[in-house]
2 protein chains.
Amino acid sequence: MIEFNVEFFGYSAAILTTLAFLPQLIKTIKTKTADDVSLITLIMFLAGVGFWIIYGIKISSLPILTANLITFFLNTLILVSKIYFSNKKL
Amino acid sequence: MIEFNVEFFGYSAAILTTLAFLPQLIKTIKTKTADDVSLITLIMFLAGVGFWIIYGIKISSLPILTANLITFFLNTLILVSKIYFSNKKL
């Protein structure tokens, strides 16, 4: 049986953690709502997500710091929209 | 000016981005739906979740480790809420 490299693991898990938030960001922008998703998960989200960027620089962890930076931006990209079609629905 | 521990940022980190999932669980219990929230982000995320127990379990770190099984318990309950909510609309 082939024995996996630990680091595979390790960049699976990023991938799949980051990219996760590209489905969710093309769903709400078809469907232009949000309402569902949770605010509070999304700032607190965002929030720690900016917390391991900073920890992602302060170790210089090259694969930390682009994973969160591409979190950090897509999940930005569905708190703006989510504000933006709840607000166009007023 | 105080100099904050590296390890302050790596522990904010984690534990915003794993309690982040605990409000978007409370929302879809109370308002019972999360038609908005993507399935595809949910399973994606998981599985992404999944690889890095996997390499915390590989690399023997237990932050990693509780962190990812936290995050794994409370998107689970969000994914089985979402498909239970769902299927009762039907």
Second form
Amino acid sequence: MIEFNVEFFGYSAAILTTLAFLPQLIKTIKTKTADDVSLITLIMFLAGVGFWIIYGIKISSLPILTANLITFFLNTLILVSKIYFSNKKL
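Can you give me the structure for the form predicted on its own, which would complement the form predicted in complex with another copy of the chain we have just seen?
Next up is only this chain, free of partner chains and other molecules.
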């Protein structure tokens, strides 16, 4: 049986979960709308990611910290886009 380094799973999870938000961000920017994205879900998710960032700092986990910092940034862009594009419709 092949033995994997546990960090492999941490970095793999970090890459996949972080990149999962890129298509939504691209779609939001291209269509100039984020009506299909729930504001409450974004806010709750950003709060959770913020806690993951604190946790990653406290346990000195580079995969957790890096992934969640990038995820926080991408989702903040989605949130800002949602608010910006919603206000342009008014």
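Keep in mind it's a predicted model, so treat the numbers as computed, not measured. For the two forms, the rigid core is made up of the largest set of C-alpha atoms that agree within 1.5 Å on superposition. Residue numbers count along the first chain shown, from 1.
Next item on the list: For residue 11, decide whether the Cα shift between the two forms is 2 Å or greater, given a superposition on the rigid core.
Entry: Passes the 2 Å threshold, so yes.
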